[in-house]
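The chain below stands alone and is given as structure tokens, in the form predicted on its own.
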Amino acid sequence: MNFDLDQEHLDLADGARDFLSASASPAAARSALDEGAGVRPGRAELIKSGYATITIPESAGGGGGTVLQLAVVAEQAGRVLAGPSLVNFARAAVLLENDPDRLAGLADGSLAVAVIDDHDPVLDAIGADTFLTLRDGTLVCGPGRVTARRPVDATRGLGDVTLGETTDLVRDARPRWAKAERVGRTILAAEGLGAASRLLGMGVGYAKERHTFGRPIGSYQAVKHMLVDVYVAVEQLRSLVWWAAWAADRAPGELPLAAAAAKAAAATTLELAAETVIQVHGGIGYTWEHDAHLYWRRAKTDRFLLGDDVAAFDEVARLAMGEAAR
């Protein structure tokens, strides 16, 4: 059995690491903070670039793609923090299947689609005009009013939403919800792990270049340690991704718990990597002229996007024990 992307995976991510390199980065999304400059590549590109709708159905004029290719390519959305997010074009897909006309709206990108969850800030609010969300079971779509938040990162696109007249598309949704979600949870795992990987590259790149007492700093074992942890971490995760990302197109069974590991894996990695980044860079890693403060930023918000870190290992350890008495 082989557990690594194929070709075709690594030739998309070739090509998805190309545009998005081009179009997004650090530096604009230090744009989108400190000037309010639109998120890059923005919505239009991403689904000019066809990268956004893999997951749509060809039928609907999407690329009928799969979830594991579509988290290749949020990886590389990550690396970068592109905005906005593949996670509402992700679960999307999921919550409109068999509603071709809508479906063939987000995929033109003549309707602009973010997912309301309770009591959270919607992600990507600012620039969506129809949401979707559950109500007593019923998944409903409507217009609504967008008010922004003061972002702590600007390329997430927070708002919170009164919706405005909407219109029932499905009864007993739940089902459908949970696993739109749960793909989301893949998606967003996906990208903190490219976010993750690259501030470890950042690191490695810093601890082998910066000198101290004529050594390299990396060669200190305080330094080394911790990028170890990190690289340790990262690759962890990235299994977590891929195992998510393979059950929700091949096995929907372990779809449950590969999601909540993926997602809780994702938020304490990210977190450690962007802190430990910070802390090689010293002085330097903490001033608003590094880009390290972007990516733990980045790290901040995605925590509590989908359900926070802590309820998801709770996701984890009740599944698992479920699975155990059986």
Second form
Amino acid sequence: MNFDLDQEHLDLADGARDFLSASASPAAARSALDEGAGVRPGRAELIKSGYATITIPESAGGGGGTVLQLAVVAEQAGRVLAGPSLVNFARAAVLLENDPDRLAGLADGSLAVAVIDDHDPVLDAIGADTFLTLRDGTLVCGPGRVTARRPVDATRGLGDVTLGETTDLVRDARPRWAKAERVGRTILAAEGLGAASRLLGMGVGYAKERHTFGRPIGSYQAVKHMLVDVYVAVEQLRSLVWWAAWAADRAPGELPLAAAAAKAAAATTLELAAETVIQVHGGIGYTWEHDAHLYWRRAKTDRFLLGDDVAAFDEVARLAMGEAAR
Amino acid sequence: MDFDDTPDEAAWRAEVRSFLDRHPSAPEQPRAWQAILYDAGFVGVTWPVEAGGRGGTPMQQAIVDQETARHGLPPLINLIGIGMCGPTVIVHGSDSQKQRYLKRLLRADDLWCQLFSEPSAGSDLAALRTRAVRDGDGWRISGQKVWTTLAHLADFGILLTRTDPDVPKHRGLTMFVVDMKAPGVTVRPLRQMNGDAHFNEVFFDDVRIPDEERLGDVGDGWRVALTTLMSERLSLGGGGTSIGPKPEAVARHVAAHIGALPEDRQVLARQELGRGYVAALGARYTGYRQLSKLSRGELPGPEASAGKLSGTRSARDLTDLAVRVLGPDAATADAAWQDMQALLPGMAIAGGSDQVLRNIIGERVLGLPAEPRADKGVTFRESIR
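Since we've got the form predicted on its own here, give me the form predicted in complex with its partner chain too.
Let us now look at the entire complex, which starts with that chain.
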């Protein structure tokens, strides 16, 4: 067993970090919220970089890579609140795996795909022109009309979608749909990991500098222990994300439990990190200018995507008891 | 990244499995079981060959642990000796100490204990008062230790003492190997809240220890103790081993009882199982990451404390759930889960309380500023006034 990233993954993370931190940032997330500006780096740039299309086969113009590689990139995207999310690319690559034409459209950017779930908000509906959904067990595809609402987190591109005329793509598509959802949960959790670990860095940095009653606040157990709890949660989330991504590539039998665990842990960890870091900063952490609320918004939004944490914990319990109903 | 066994690991697992298949049950006598396993080459796997070990990897040791657990065989009796005392002797002991003690420790010919904590020195271990005074070619020891696991059975112990009260507290300590059968050593078992008596008070009344039983230099005891504590950190909740019950066992137990609960209670029980299970998996896989690092030759770092911190928490949550699904009868039932529940508050204290572990992680991993220390820069004698 070697449960650690290989050098190839570390190099990929470095490259993605450079690209994403040069093209996206919390400041961009703030202006998306303030002025309704588009998300950064944006769909076209993400496709051009090759990062969004890692899991699309080479024959369709993608990178022919693994879910683990995409997860490594997604962590870096989460750190800077990049948009659009890599989740739809990951899900669509699974859903369209026997559809070379549409897959090629996804890879070259001529199709801007979003996936519609039953009750959840539609991630990156804004900017999408092609929608995939499951209807009575059949995978369908079609155009749609998108209505934006006032978003809590403007980087998630949430909108209501009214589907136009759809084409049936695959009958009896439930197993494939479930796999795509689990891969999507894994990538969503990887983005949450990046966001939570950036928050931790912010909180630790401030706790070292800010002095109160003649001491740095990080020397007080009341502050130190809160940050340690975030650290422990972030490291455990990292382990669960890597496990889920590895399972998606190599151990399909473990993916349902691993993806549900990663999804649930990401929802609770990102929320813990955001709430804690605002508390550590005091009043300054509650201002519009500070980055903390942009991550807090991400936490409050992401927890509802691909099933909320309550649903994910329930699924973990059912799987653990060996009676998963899905 | 690859979770599967490497070819070498798979061969090792097959070797362990085939041995255990031939020994489906352990003898009544726990020392005898450890001797059988040692003679087969499965005790002290990571210890150097010259110390009586196999010179193997932490991953090989983890495979032995996994397979013995899978076969339902008991853990070794001399775990404190193997995990903490022995590694300290390997690093700081003289050649003759290594010759005398190590192989016998691995075979459980001798059992060992770790004599560190005192009534007024728990988390602040360096505040200990047990004194060692020069006496010809040896030392005389007086004082009291407490919470000493296995002292009532042990043949030897590693003993941390104060040899100089007139220097700052960390600098005046010296470590010894003590013969637990020596005149002047009195062991008194302490009954725990779960009713068992696994640990003890130990009194030293003018106990004589020859100087050749010193472990490391005079005044260098803190550095020697750090070797022990690093090993302890890893053997408690490191490397993916579970603290308390295995989450899979709790899930099976909940599955067997959840049907009898009202619907709203079932929903709650599943939420609690999900939360506890995710936390336990997170701790387990984080332990696997440490194990991977150790197998590449990296040393156990302070981040290993996180496994013990989160492991005891999720063990308590899951065990509480296991008791709760039994319903009100659990309050009077003579149930194994109740016993487990009564054991876990102690696990959250042993080897570092939750609060001390958080300080270690906060200061050594996150680099946060240290707690202010009122006894900094003063001699031990001044600090206890």
